[in-house]
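First, one chain by itself in structure tokens, the form predicted on its own.
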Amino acid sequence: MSIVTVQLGQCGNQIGFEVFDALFIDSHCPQRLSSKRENEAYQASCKERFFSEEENGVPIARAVLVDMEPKVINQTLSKAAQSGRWKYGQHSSFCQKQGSGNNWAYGYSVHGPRHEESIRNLIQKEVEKCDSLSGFFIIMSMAGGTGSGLGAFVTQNLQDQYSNSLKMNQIIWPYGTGEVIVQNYNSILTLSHLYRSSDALLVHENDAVHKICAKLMNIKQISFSDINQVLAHQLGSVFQPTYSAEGSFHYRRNPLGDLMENLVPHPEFKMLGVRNIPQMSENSLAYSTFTWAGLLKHLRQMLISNAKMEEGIDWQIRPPLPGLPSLSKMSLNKELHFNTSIANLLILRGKDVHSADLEGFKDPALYTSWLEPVNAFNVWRTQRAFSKYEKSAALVSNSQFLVKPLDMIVGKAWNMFASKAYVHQYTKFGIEEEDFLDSFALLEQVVASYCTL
């Protein structure tokens, strides 16, 4: 089954880019673990998912870019055709004059009604060159315009078209320190509009990401470009095929159905997110070698300390005991040490990797107590390894990952709100106050449901 992506704003549109170039140089990775008819059915179950077949054998990806400025699109057109790898369809993006200036309301009220009718064009054709449609891959950042409004807008509107398909939003977090005054404004209005209309919140925090571009790969000055070749090889490890249950050369054909089925069992909890391991610079991967046992008690400890990388983990807190109080079930004002988790889903890659020992991931004391392990953890394996990892693990996970970061956002759009500031530029183009009321409380409910789990 295929995925049709949607790019949206200048966020979306560059790393929608590397997120396919990722896809596409894995798929064509010479592997030595692998046999060449298990080499074969990866690379064509990766090229179902993700691109259609051209004329002349240049892949073309299944997606639609879509920005109110013509500058990034352009970029990102040309990146993939000089490539020479895959490349983008020859009508598959639309693109405008004037951009959202930062303003969520523009980008909601203004430009998603006016090109409503070109961009569902757009998407309808990418649509039916899909034999079997699995859902959209939505990317978007929320602090800015364009990807955020005219995003939230986009998604509403595939929830009305195509109520049958799941719709997953890849949403970038913006920097705590901030990159737009008003980005507190627009991250509530995009989180409380995605909750109504997206099955499933994919978050990647810039923060994190940053940390992992400077800790772990040892780069200096860090661009945009670098931290969206993490995310890209972050969402690859999670998007690339993996066995179904009948084994091997059988990989699964509904991967959104799948990840949703597996992380998302209440349509109240959809946040989810994604930490991988080993990841490094090329420099050091020549040097590492790694074992399962290593590899995967780093990562369950990254997931109940709630760390993004396996430098700087606190070893100190631990699961609950049964029968004591969780530490979770606290006010937020005391810090949340132990991170519970309604489900998890682990995909392990690479050599030996059916004698990973995964009994640390099924302890129901990591779990909320309204759902049994065998149900909250489930694991997805493949012997082929990913990008040049001999062994890797990415763990994607629906926790309390997310409840601090919330609460903040929500705080400070919250001391602007009671002041009014910047409210006038909202509600020019249609964003009430109400509007705005709805979503602190719907955000707050979603912050307030994590907290008891």
Given for the second form:
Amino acid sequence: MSIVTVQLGQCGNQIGFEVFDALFIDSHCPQRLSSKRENEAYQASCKERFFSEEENGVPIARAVLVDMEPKVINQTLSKAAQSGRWKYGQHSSFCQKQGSGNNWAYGYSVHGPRHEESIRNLIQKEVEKCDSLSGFFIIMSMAGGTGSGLGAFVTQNLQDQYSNSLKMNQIIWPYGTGEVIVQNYNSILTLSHLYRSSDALLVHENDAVHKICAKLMNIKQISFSDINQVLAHQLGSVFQPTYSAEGSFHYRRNPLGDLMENLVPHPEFKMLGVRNIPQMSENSLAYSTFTWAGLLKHLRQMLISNAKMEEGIDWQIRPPLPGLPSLSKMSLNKELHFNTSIANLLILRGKDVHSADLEGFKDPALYTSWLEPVNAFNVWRTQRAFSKYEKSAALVSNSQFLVKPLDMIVGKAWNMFASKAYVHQYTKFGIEEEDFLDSFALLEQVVASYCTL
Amino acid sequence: MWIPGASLLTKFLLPSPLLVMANPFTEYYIVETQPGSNSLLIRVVGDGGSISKGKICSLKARAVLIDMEEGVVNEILQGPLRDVFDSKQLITDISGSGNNWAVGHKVFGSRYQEEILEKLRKSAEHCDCLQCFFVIHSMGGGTGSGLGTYLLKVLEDEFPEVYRFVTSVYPSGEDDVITSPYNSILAMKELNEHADCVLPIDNQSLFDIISKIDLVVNSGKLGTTIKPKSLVTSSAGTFKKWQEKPFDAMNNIVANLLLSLTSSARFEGSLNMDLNEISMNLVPFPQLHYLVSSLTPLYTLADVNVPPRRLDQMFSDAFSKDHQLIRADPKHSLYLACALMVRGNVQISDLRRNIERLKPSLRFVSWNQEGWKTSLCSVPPVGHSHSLLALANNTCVKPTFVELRERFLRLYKKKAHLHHYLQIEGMEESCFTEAESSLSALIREYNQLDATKSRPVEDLPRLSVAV
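Structure of the form predicted together with its partner chain, given the form predicted on its own:
In what comes next, the whole complex appears, and the chain from above leads the way.
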């Protein structure tokens, strides 16, 4: 089954390119550990998922590119074409001239309705190229105007048009210290709308990825390109083909569906995050060896201490003792900064993948009480290694990891809203104070729900 | 389309002597538009005789030049850029406005309204997508101040959705035009009401900046030299003789300001910033739309060759009072919002490192503690590796307004020269009193904000929800 990607705004398009590139390069990576047959099946599955039939032998990404100004799309299209590896469809992009001015209201209320039909047609064309559609992957930022506002509009549209297909929004959480001054307003409006129309929100935080680039990849002058490549690597490790229950050579057909089924048991809890291990520069990789025990021990601690990378983990944080009544367990957890999960999906790739011991992740102490670990925890194992890592693990979790960042954004937006600063820029285009208040209310609810896990 | 890629600007060049600015501004525009196209670059400037007509004729400024005297406009149309300007996009008269806002606004305003509208519509037709207007004028004279602000109203009525950016040159303390306080206050009211965004500039600050560059160049330190065979020889040539013709060098700075402002809209980068984002991010309340600008490094403003300094120094300088284009000290006042527009080989980590470093020494209003807007454009100014434009919505702009009001009141109390204004049809004393109250209201807003400077930042109680 195929996934159609919708790239929105500068962020969405820049990341989208890196994602397709990472997927392609990985699927064509020479593999010493897998058999030829295994590898070919992997490549075929990846291709079916993300690329369509080649004309002249060059695969075409299953993607629709949307932006309200032309520079980024032009750059993205030509970068892909120049790579010689794959490219975007000739008529798969839609752009305008003037941008959205970082204004969520403009993206949602002006560009949305104005270009609804054109965008819908583009997506329709891409969907028709698929033999069978698994769902949509929508890449967007929260801070700007197009990705955020138009992204929210398009997602809503997809919900109406393709009510049977799944939608996963890949959201970029902006840096805490401003990229855009009105980023908090744009973020709360985006999140509240997506919460109603999307099936799952896969969140990447710029601050976290930036630290990975600095500490793990040892990059000195970090550019957005570096950040996007790390992100693409993380997404690739999740979305590249994985064996289904039938075992080797049978790759999972419906990755989105399976992912949602495992991770989003309740519509009130839709925020997902990815942690990846190992992550390092090529130079360091040459001198490193890994064991599954070591990798998984780190990954588990990263989960419960809410660390985003394998350096600087707080090993003091431990799961609470069993047998405590649930209310005091909750407040104890909060004190201990313990990150409670609703559900976890572990994706293991590489050598000796079946020997990995997963007991640590089945501990009921990691999870909230209303799901048994057997339902809350799932693992997908694939022998075929990912990228240059002999062994790698990705953990997709639905946990409390975003509570603090979300709370911060809501708090800052609330302070700004109280002074009414910038609100005139939104009311100008039809987003009224009540819309803001609705968004605040919804998100406070989300924060409260996650807090009381 | 002569501006590569996206959205477009129509420039209205208004006043004298500022019309001279058109030269360096457009030169840079041409130079930046086609980097690497040697014949165009080298021929454009200063040389006079060897202009390759064909090449220049293919580019036309999206501009309307307006002056109520002919001298300056004629100079432009006979100068090296004559082919760039469309001679049909001119509105001139012969008598001038006599440094009288009322003549510019009321007399010439009504006389030329139709013609102005016609030329605007013509220019707008040539645009695929009209995003904003740049109005460039001075506040102290008659035409730029009066007719310029009249124009703002026309733009607002005719093109209500198009942003109006105004670059205004405010009179310095020792301005030689006696009635400049009257003109400025009357113009301020219009700016308050009809501009989306104003970038105030004053001549004294420009002069000081030029002096500083001169010091760096002539001290011979650090191996600085004016580049030989430089791309924009007229500016460098200008620079050498800047004491004779200071306005050329000063106008160069303003031209650079506008270039930097539009660079992210014209060129690619990893974090683009369009012009409509400036207003969105930097104008929290409609009336507080005055932005203090600074350009660093200074040497990018004149064609001097300085070995690249530490990148971080560029960021520090942007906040120093010596680099601001008006007399202002943003570091010791309150920030409402700040934009950093970087050009060249600078990455997001450099930007973030410097914001973290400089943040503690700056005071931001309580509801906008992280009030930073940033952009990264990959293309640096011609011949340089990087540059930075900082735009601040900061209460440091208040002293300029307070001084202006003081100078106005001194004149108005004595009713000096008032009759020149009142004799114009449509002018009454109420025009003056209304203009003064408009300015006073603005100053009060800034005062109120300043009063919050020392208050501790408190989080407000949040919405409570049932769990």
